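Here's a solo chain for you in structure tokens, the form predicted alone.
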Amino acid sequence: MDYRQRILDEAAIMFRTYGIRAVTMDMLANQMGISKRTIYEVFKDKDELLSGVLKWMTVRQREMTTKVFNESENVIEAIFKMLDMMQEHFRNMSPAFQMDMKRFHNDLVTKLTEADELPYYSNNADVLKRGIKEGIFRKDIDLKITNKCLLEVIRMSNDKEVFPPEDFINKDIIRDFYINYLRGISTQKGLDLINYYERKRGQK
């Protein structure tokens, strides 16, 4: 493994654990047992490092979701599995990281979102197209509008200021927002599958 990937791996762990502001280049260098100069030879500053970490997280996320998407029997099964993965990802992410991203790196978030490079905010078009092909989603939905709505649902459901964790359980927010939105664009076949996987999840 080269230095760049090693740095990204360790920085991702430290950012998600302690928050972005709390992690310094000195801390990262000490944790890795390398010099700070070595890090700066690869990343010119902390913002470039953070951008690299987010892009790397996106690559991993896409690999995982592609695997789930290809191995699932239908699009609803794939969606339920991907939602579980997303919930686990955010559950393992410190509130400090999410707060730092929103308060101090909003420009970076906007830039990566516009470039479709932010983890778990990637395009839902393939999911929607597969659902239509399988007869699960209605053929009359507008793909562009529906895709945008789904992205906003994900963003809102993970906004800790809108839904403080002490008052709301994340899995309930996801279900009430995302799953119920899917009900609105589903055929009867889709509704039956959603109900099936809802019951299956409830039995775990």
Contents of the next structure:
Protein chains: 2
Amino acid sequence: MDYRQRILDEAAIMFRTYGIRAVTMDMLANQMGISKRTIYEVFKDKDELLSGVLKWMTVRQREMTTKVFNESENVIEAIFKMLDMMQEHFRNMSPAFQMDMKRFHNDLVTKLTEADELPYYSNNADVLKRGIKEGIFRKDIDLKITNKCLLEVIRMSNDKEVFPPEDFINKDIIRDFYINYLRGISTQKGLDLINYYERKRGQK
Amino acid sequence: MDYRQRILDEAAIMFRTYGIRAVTMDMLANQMGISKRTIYEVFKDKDELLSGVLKWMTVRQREMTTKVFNESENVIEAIFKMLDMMQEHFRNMSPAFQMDMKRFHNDLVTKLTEADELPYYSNNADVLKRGIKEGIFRKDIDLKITNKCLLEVIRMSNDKEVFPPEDFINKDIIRDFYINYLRGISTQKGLDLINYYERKRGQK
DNA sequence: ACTTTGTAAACTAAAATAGTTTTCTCATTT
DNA sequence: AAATGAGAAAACTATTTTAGTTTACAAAGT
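What I would like now is the form predicted in complex with the DNA, since the data block earlier showed the form predicted alone; can you produce it?
Following is the full complex, with the preceding chain placed first.
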């Protein structure tokens, strides 16, 4: 029985559901039916547990995205699927989680951001290159800047201070923001594809 | 400027979004751009604020339900609309809120439950009576028991321990539970109406 | 000038929780 | 059957938070 993995899985669920502060180590141990000490046997402290959870979430996200990208006809289809996954990821995440991350673990956030170990905040250079190769994105875009912009779009879309929930009821902010930026860097072929998948999506 | 009401409104939003413990009095004051002391000028302590918030939520819920009931053709239509409202209410509520209520304010919960001052946990006797008068519910049902059962259905449907989210992905538990119990107390006319509104709902 | 109303910020006291230590239990090994 | 070891259970303490208070101060109205 791999305690480490079991703890990571359960902690991930609980952190995402209730927030980080709200989940005490006692609560987690009780919920899993193990002793608190066993948790501390594997993880030095709560910070290490949290950072483990985030890294694990990133690994899984990477695997899923890679799979999606390999199985997609073109970059636009892949991006649309990835946006669906991302939306699902953030939809099930308690606002408390994001608030706690900012208030109490901001140093961890910056560390993980720099190390590209935060789910859905990872380097998109490969995607962009593929898009260029497929004639979907314009050849003259600046890879580094565009990549950074896409990351910022995601970050901002999920920032409650930028888009306060009381003013923006719509949950499709990411989509809207991301896709319209995408249009801006697309060729005619890219635009046609975006329109195609947008229509397709609207139908269901 | 009615501080009491403004505080209630903002606290309601924050408690529901982040949970009760996660929202500190400082945070609430900062968010509103007022001083913490001003809050304590109006509310003795956090408990009183919370209880105020819940009562206020109940008042609004009552108004809305009453309106819906007066504007509905029959009891089944009214109940369907009410279920929609209820679903919306619980959908936007952080699991942390419900957990905090149970862990740290359980005495308040029981107090408010007894006083019928918890949103959506209110007496349904009038609804049942109207249903009987309209020939939708059977005449021979035991009002007191049925009423209690309906309340319990709502309570259980929202209890994460009864329906753990990891096992029951479906958010329509309340609907399913409530409506099928309703079928059990309905006349043929009632059943026909339920089927009609179920179909109508399924279409959109 | 004086009073009221509220902000800002420092402070204290209480509560909760992270993390530790101790004791006990049961299963496995020798 | 004794020894070992992994982990449960629960009590403990040390730290951190946060509720709630107090103080000083600023603006606005009288």
